[in-house]
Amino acid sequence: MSMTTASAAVGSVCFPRSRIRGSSFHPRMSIRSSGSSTDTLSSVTQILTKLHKDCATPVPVLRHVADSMANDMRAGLAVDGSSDLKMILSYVDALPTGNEKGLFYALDLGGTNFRVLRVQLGGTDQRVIATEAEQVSIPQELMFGTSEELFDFIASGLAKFAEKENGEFQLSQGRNRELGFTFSFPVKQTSIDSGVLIKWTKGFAVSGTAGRDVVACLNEAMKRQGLEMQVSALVNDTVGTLAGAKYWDNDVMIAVILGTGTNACYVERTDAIPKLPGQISKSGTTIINTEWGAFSTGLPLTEFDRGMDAASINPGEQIFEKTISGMYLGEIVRRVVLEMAETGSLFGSSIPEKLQTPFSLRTPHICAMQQDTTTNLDAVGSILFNEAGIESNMGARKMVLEVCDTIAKRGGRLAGAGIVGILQKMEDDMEGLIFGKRTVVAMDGGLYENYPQYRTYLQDAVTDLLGPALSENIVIEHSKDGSGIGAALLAAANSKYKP
């Protein structure tokens, strides 16, 4: 993968710098007297050695993380608020069967862009006849604006997309358009088509939405736009991914998103959910949205993680997400490299202002650097110069690559341990449910899709924890854009016009 390709490919997994509080850094061009090369190498080596130690993920550490994940899941299923994991009920108790027919829409809101999609379903014989999608960037000011402003902007984009409907896409007579709404923020779901926003994450700070039903917010905005469309299913992106993947492969039991942020959901037995209200699903199962980004027990953290967390808009929260997701990996690397420059003069006597700027080095950059196979690490040198203002020699480039690999390895292996924790919880509750037969984990997100080293480390951790025999039955499959089609399928499965 070339530097350009890698940067473009993974670009979707990172957030803009404006997300960081303005008071969290003070740019400066530091000039320092250069010490001896021996002193410089010694200081930098010490930082790298400590980083390796603090980020280490041997099997005992991973096993503790997996066990803690399973325990926190049980606590969250028992009583709301008793665990870092919210274990949110999705109210999806009937997944699509393949018999669904008609035209359905999906809206996916989960980051700096939102995506709109339409899908024509043809039932058992034809399945998905046609799909069409568009992506719209959200202006940064709307991420800090009012609820009405944000939802009006989204509804306007949806209305423009609906106007282009033609050809293979046919709305059944006598029906309004129906929408599956993928909303990838913590929501207290109250039914399949309603849910109250708990809080914004991923850098959003929109006023007037927390505590409100987000479906009502969108329905009201669509009405203001004159768009005749209604939300039939509210889903998290992981829930949509699971539904979309299970439509094609019945062995799918877990879905994980690894992109800008991260989350996981899985199929749970209703009799294993003590906090479940009176109604019991006909299927005896439902999908649980873990909100695993909030997990924090037993994670190997460094001084750089703590510094980044303290400077974030949500200190002390989303620690697992800050350790494994695409929004943060590049920033952790930048902080380590800055320390090497300040303490060890890794790049000489001056420290560029760019390097001192939070989020100037992003996950696409560290991914692209790790794909560099040139003799002189030319791509690494170019990225360091263009993105961080750094003039580097071969030794410095190798050091930076070591940092990139250390952070990516920790992230991938911790994500793998989290997956094993979910599998373990399911198996402990019903022996033979998971292990010993084919079980599929559907994965989506730009980080997983475009960062090969990260993917490898994740798979290695699953194998290390389960052993070669059991891990052979755990199939980790990429389900690209599964959440969009999954949301449309769930809208179809929960259609207001369903006989």
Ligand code: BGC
Second form
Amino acid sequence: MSMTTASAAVGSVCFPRSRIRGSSFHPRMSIRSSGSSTDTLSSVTQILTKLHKDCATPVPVLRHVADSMANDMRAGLAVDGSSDLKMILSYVDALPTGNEKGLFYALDLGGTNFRVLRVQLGGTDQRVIATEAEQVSIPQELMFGTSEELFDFIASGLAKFAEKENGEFQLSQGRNRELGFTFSFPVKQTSIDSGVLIKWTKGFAVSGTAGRDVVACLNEAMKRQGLEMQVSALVNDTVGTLAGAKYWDNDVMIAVILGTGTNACYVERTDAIPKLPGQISKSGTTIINTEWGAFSTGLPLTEFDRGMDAASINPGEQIFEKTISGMYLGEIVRRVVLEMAETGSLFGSSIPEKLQTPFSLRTPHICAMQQDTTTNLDAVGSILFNEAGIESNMGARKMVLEVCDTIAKRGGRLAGAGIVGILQKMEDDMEGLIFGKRTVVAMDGGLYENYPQYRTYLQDAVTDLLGPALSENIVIEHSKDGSGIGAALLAAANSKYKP
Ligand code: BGC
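Switch over from the form predicted on its own to the form predicted in complex with beta-D-glucopyranose (BGC), please.
First the chain shown before, then all remaining chains and molecules of the complex.
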């Protein structure tokens, strides 16, 4: 099937104004002929009933998703290209032990911001002595520009940050600065410090990077900036999160990002990876980046998902991501509400232009609406007015909340089923590995962090699928900003210099 999107920012670029309807009398609104109030109610209710049905995630649906996830994982581990799941080798088999010492940098590129970070590690006793971080937002035009422009911008931010290194941070004598590079897009790793971009996701459409080694792109840009730093580890954000969380808690086996985009990685035994080119890991384990955003089997999808996908810059790709991640939930809700306005006159006879603008309603808005506890749903009313130009009454506000809840519930529960799929695959391969003891799933990303209902739905689905006894051993834990520190730790664990 075909589905997708573009980011909020991307919306106006991908959807030309000419596609947006408007009346010549009132250019900011389109007028539709209104039916009787009974007709209106029944067609809005019909849309909601159908939405509930299409988005339903009863246990058999979740079970099918979890089983399919496990099967697709196996297929992706057997032969490259045989599954939606790429099951990318991370080449991370040397996880940080706690002994690491010295100054290390991290650069995190994965969304509309990039983060730079430095950390001073003090070995077993002192662990993390000091950290310092900065965040820089990426101008929207760079998401559609050339590879050189994007990497120059990033390298120049990194150079400015490196200049501010002070006495608390000490580079060991005779060493060059080393960097852990978190690059949160699908990359085919060729070693711990190199990898080729397969494709951009999350609304990025930068020309000239796909097919190239992203470390080489960064090195060239750092050279142009006169910045002397070397990349010791190239990691996905899930892998950085897993390394960062495992540094403090050895029971961490899986890391999941639920933010703008989504993905999961986990610790795999090398003998369970048929496609492995020879023995790459002394430890017998390695981390696999599943790139589960591309998963698509058995998902309960709606006409709204299909419409969003078709209008996106990557139709037919990243279907799981488009169903459960932060970039897309708000847009799905907007599409449903627009249909309710057009077909069912939910807000009367006029349809505000803002509501017709893709990505005008975003996931933080639907989340904020769901936190409204006022009697009159005042926050819902003002968000609908400010973001979508809608004047709403109480009935309409309640209806919109139902839509938000339906989409958040489906997303959270499917994410939970995905996690169970990974746990199940690991347990099936080695009985007792997962359910026989405490196992931690490290979670990060703004969607997980900031959307309480979504988090609850996710946890409920895990408990529904595993049952109360097994789920007791599974700890789903927020690991805030673990991926930056994790990347610096991996740079340390894979340092070019002998300790
Ligand atoms: C990317 C992954 C990344 C995830 C979370 C997805 O769009 O393909 O590589 O881990 O977003 O940032």
